[in-house]
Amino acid sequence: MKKWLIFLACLSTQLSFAQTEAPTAPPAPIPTDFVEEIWYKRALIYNLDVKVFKDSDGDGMGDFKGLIQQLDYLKDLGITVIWLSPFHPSPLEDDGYDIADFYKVDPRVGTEADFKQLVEECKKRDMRVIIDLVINHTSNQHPWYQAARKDKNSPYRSWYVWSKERPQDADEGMVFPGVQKETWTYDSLAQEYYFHRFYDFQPDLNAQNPDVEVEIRKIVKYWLDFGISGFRLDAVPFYMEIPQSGMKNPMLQFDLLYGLRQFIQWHKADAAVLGEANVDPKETDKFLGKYGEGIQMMFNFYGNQYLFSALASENIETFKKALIETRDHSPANQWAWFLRNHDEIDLGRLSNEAREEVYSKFGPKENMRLYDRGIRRRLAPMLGNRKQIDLAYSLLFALPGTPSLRYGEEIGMGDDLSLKERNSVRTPMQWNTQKNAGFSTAAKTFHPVISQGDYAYQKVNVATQEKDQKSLLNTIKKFIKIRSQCPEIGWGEWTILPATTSTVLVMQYKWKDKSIVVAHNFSKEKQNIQLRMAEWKGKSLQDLLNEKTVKPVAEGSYSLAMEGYGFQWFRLN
């Protein structure tokens, strides 16, 4: 680990504090042993919202003490990193993403001492904690904004973005089209328009203001000092944009991102930043940095959209193309893959035809769709077919990057489409068949527990599935265990192998002298494929799922029978 910290320190000295462009010459290549020590390369991330995970005091809202009670469950599942959604004081108009104080824990979920205890208990279990860093905007109830709107001479006035006249493009660039009406809203007290990429109760911070940048670094240092391992950086492009440059193609100030990453790493050498940035693959280098000087990780939103297109169409060609398009990055960087997160499934980059195909298959009703681009359902009810659900999770753990699980997905929790917008997938964790799914003893919970239909907590819960070896929970545990035995996927190079059909994806990973082959049939029909590799002569395929051996039918040639929605993991011996 010391070698890795030294390397990071050396890398940091090569970067200018206010750098806007990538270096013209790359630093020395990252040695193999350094790559092995980058913790996020082999991580398994579990995202949860404390407010809906486990309530320890019966007030209807989850809390840190309740989460601590469930850490052994997460350890047993195989989780190595817990990613916490916002837990700060908030009016909760946007489920906590409207923050009213960056330096405190919402008293409804605990205290700073409770948070510190959580981090310490995670360390005892060899788990890390990362938290949401929401610095694009604040709540309009934040003292900074209240001071800014009341007094033009307040030092906080310039912490936000104002305009005396309503900009011509004020009705463009909404993050939530169909719900959000504008990006500039008039404040009658301030007597000016303020800018907000998100809801009107979330005014954007003026990141171009040096005082704001200094404050952000104070926030970062404050939470790093608790011992966390990094941040999930919310809305990365919007944090960097210059609003005055227009809503359609705003200029992005990348030196803000590079400076933030550098500051975080100076303060804690092995801390990592996972970015939420739904960008075109051609823009990826600007965020990660051409030579790894940007943020360390990004969610692969681009690949995720084509993954769902492949699941809907049972054709993998565009997904294969997306994998290749998002392939190149520094060895120190990593993609994070997910099936469901806390938001809608964004399909905005698909063609109209492909998007309609996904809608037809997975979101056929209007109330299942959101923002003219996405689906607001959890995975289990969306796919509906257990075999396809298993396929999807096998694929999640077999893709080139770090897998990320949203709480409750491991038991196939459902959604509540009667709830507002994205809250449909933010219902309380279902632990058992007791009152409120064992989440809380309160008469009323923060979000309602799913208690009706096929996904009611009486039918879908942790306690029941732990006893059933064929349950989704135990199946995912098996995937996680196998993935942990395959360092090739986290660290190695990958290749898509020809499979003589457009429904089966076959990938090979190589790391040092080891090799893994994974095959996934996206079709509901059986498929027989032939794999021929000259380098495989004299070798056999060890089936990691069933502990069998597949011998070649000829030198370097293998015949695989794939069940409908089937998947196979092999180690090449």
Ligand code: NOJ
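For the two forms, the rigid core is made up of the largest set of C-alpha atoms that agree within 1.5 Å on superposition. Residue numbers count along the first chain shown, from 1. None of the values given here were measured: they were computed from a predicted structure. What changes on going to the form predicted in complex with this ligand:
- Put the two forms on the same core and the Cα of residue 552 is off by 2 Å or more between the two forms.
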Contents of the next structure:
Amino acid sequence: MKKWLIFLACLSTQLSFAQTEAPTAPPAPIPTDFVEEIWYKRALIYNLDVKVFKDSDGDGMGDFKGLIQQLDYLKDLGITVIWLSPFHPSPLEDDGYDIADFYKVDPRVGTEADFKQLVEECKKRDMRVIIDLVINHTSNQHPWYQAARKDKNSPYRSWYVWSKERPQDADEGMVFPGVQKETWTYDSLAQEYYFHRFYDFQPDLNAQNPDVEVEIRKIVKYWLDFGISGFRLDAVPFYMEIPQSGMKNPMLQFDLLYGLRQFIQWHKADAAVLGEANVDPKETDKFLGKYGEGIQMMFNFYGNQYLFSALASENIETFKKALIETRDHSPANQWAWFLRNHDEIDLGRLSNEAREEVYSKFGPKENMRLYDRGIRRRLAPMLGNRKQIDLAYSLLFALPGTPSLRYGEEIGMGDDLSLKERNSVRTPMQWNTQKNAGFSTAAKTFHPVISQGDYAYQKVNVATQEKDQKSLLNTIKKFIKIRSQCPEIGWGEWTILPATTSTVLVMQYKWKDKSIVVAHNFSKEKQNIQLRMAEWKGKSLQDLLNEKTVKPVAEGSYSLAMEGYGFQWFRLN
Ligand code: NOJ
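Next block, the form predicted in complex with this ligand, ref. the form predicted on its own:
Whole complex next, starting from this chain.
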């Protein structure tokens, strides 16, 4: 069909889009009591990949049974939501984001019964499960694609996007520049070019085909019926884009996104969608929906890159701006904040100068960088300095949104730069000092365990850190505990206080009659700041980290001596 003879021209994952109109009707106000019911506003997300978390049967690959054994560890850490990376049958060329059967559990990691048991065991512990929903593309091994390429008349042919000619711009718009060569590849069996926004083994599904939409809803219903609480929606803008010839800014079908969200909620009232969408803040409204009709949550990729810029430069000016730019959304929506995830840190939105500064500080060697825009390292080796690492995590739990942790971050795991692309940050969880870090008893593990250098499992592991009160693990547990006692951060309004300087960020949160103040010093040097607020007159500040009270002075003025990379959390009494 003509509409598929198209080309999408975009330079990286950060696209700008033409947009279909969002509803303009004003919303009914959201009652504050209702906001308290919204679980994701006060969640703590932990992302893990079953394949590398815990292997129960010694075959070298983690599995659901192994994960179930470790649930008490996660509960103890304070996690409320587990986000599972894809676990379906897959050739694993893109670590499982190349799905070959949406309705099954990869037999190497378990069975559907194991998955069901996981969800139930989580429920018993008051934890929720969300799973990756990868619907922009399939693996080229998926039977739908195999049927489509073999036969022009197959009903599956129109489930993908084809062109008879090689589109003029076929070597533009790659998400993985440097590795991926084109976005249209010739399939000799199909005798046509197929479109793939990602790698060539991931043909894009044709979202404009209503049959595809129906199938996606079946997939969603299938997994919701296991009792999960929602989805991390992969590649949201790409899923919605409408291929159009020669159009640099592809149209996005927001009605698809809103329809999907609605369908999910009809099916399970409290289910939520957390979107992977690295978009300009000006476009956020369309994704979340101006009045909350879009997806409930999005990762704050924009804020993440400015946060790294602030950590590298020890200057918070642009990060402050990014916070303000991403401030407004409906009270039912929420940002998810993260430090590291399973991909590279994408620095594509920074100025060249700022990006170079982050590169030179955190990714100085060529093999630490990826796709001309990012860094493929874990946080601990990147910062390499315990004080700054603590600052970064304190901040993660103090930012306006829901914190999301990647497995292994809580113990400061390292990376393996000898592994391909993003696999550097996907090595097995380090549980203890036993063989293969206690991850598996197999001779060979799916990804190698880190066993050399400063981040080797013999030095960095859960068991050792559990015994040490000062370990990163125990520090993060403490942050999580304090954060869980601060509903102001998930639910409340925030402001950046005037005490803020170019190195110290001071934020105040207010929720009903509660208020907290968090201060973070991005500089390695000591800083003294003055908190001065007329409304604080006569009140005292309770130091939440050190469990003491800061003496009030009559005019509501407080002097804070901030250590290099220091941070303080106060409740206003
Ligand atoms: C985004 C995922 O985060 C990434 O890991 C994956 O390679 C692409 N989507 C393709 O699914």
